[in-house]
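Given next, in structure tokens, is a single chain: the form predicted alone.
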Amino acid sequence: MNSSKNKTRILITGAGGFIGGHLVKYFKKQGYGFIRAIDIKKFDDWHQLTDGVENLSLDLKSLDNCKIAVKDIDEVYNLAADMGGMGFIESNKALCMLNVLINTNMLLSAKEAKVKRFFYSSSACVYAADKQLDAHNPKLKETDAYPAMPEDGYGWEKLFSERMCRHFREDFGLETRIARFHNVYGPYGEYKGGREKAPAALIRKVIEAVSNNKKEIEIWGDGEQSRTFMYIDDCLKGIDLIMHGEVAEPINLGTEELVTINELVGIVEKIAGVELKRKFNLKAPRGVRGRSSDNTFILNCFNWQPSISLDCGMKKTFDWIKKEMKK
């Protein structure tokens, strides 16, 4: 066991969520001696609850709770946020903006507690809208976040919180690291209820169509909007590299394997062994026209980029969701 990891005390916020739950297990496997896991949800509602760590249910919009959270902590991984897929964030802009309270209070508390490193989970939603109009060539460099024109609500909060991290580093010496996530998916995530993202939502719809002997699937928009999707294992590795590297600027964390939503449906159909008629809902939330990670910067920094194929990741996610739906 790495002795430095064994002595490092880490905090993961949003630990009851999809990425946070996986991150707790990842660092436990890495051999970290003390992990504090916090989420606002009751334990029964956590996506994953890991034994052998300190699990707490706290609302981190409260400064007092943030001070409890960072007590005697060396590294903070701040993933806590009220968020979901496009259907959620387009309809809950005020709730998304209120996430700024979490990052503000976490930064203040981390500075006061002399935390050594602070990771902030940002999003590709920070990128300027006029850089995401082309579905065929939507690669986004880190510099494309400015001049600022991010996604309304959620994107503005993420960009503002990025700036706070920067200034806490510059003014107070708190070592902050920032990753801009591009559509993370995998097992143990939301697949129903309104907060799910496109991969899980489409998997659920295909499984429901098969179960109900229907030959049709509803797609939000015309299906030609394009995205890249990153499997959770790649996300965890990227967080680890970025947090423990020496690059303080925001870094894209996503794949360059670009697909349209129609092509993503085709992948799920192939896994399920079906072919469905497509019904396009042009009134539903659809997000930007095209969005893809440009991985030049992360390759230059770490000689690494996410590499798990969409076919492989979607098969694993499909199998997990199918198993959950059978329950």
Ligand code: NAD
The other form holds:
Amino acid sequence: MNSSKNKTRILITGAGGFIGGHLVKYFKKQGYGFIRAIDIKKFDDWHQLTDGVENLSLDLKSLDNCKIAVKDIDEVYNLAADMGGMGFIESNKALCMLNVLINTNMLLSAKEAKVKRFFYSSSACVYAADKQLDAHNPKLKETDAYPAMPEDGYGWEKLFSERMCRHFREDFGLETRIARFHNVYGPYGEYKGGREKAPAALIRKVIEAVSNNKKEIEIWGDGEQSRTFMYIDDCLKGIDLIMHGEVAEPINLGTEELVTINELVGIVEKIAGVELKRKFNLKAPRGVRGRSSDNTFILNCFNWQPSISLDCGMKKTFDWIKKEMKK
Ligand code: NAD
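Having seen the form predicted alone, the form predicted together with the named molecule:
Up next: the whole complex, starting with the chain shown before.
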């Protein structure tokens, strides 16, 4: 196994971002022989820059750059996307849809370069809106993506690119693998600036409320919308299993530990040792009412599911964000 890893040449796109940065480190530790890491951002802006890896700053919307990216590569992990939390995707639908240029050109280049496997990072945002109306019973099976009515902009592009992966596999023989991530969080990701997602945003707000002595926190919506959140280490293990397994259909990659946003705030308050007054902003973006991963399929396929608890993952994320905010 290790000698085959040693000979495998992999490409990770979006490597300057949150999940991509961790994935480079994860595969480097496993002893992969060659890793190419690409992101559009300047190196100074990457969350993590790993030594002993070929790091490149390239815009993968360009077909020419995608051809450079896949040269002599066996496995592609395509995570590059212009995206962010609910606040970003609800007000940047066109930018999110333009990710189709990355996914189209990456698939075309991978096919031409005879890449052995292609991993695509899809999202729970592909699920149909009418299946996500109940905060108490929001489990989504893989088949719930159809009939299609995904998240406007970002979700439509993800669903389209999933289908493109499927047809490249069926028509051109490119082995594609697809995970639908459900809210990934952890250290070395955005926590301010507008692209951050709920866990990091809430941690930042709690830390700010404590340091400003304001004792108040703004919550988007009424806080009763429900979600599941997956710690980054579970996400990395899941990507590895799905990519190297034999299941080509999209698979949920998320936990089933359902919380409301109010409960998530409670977890952060407990870690920080405070209780804050909650101010609900009913005009802010809030997303669907309820969303959880249904893990029946991943359990059947791999006898595994993400299991790191929110208490444990949020504590690690809190400690990292607190350290960053002190800098
Ligand atoms: P991220 O924003 O931290 O990372 C994405 C990276 O892609 C960024 O660093 C960005 O600069 C890069 N990028 C954007 N456009 C590019 C281009 N034209 N060329 C090259 N690089 C480009 O996001 P993330 O949380 O690490 O997400 C990684 C992938 O997982 C994305 O495809 C995202 O849609 C998907 N996903 C993430 C979550 C989550 O909760 N984090 C949930 C569902 C799906």
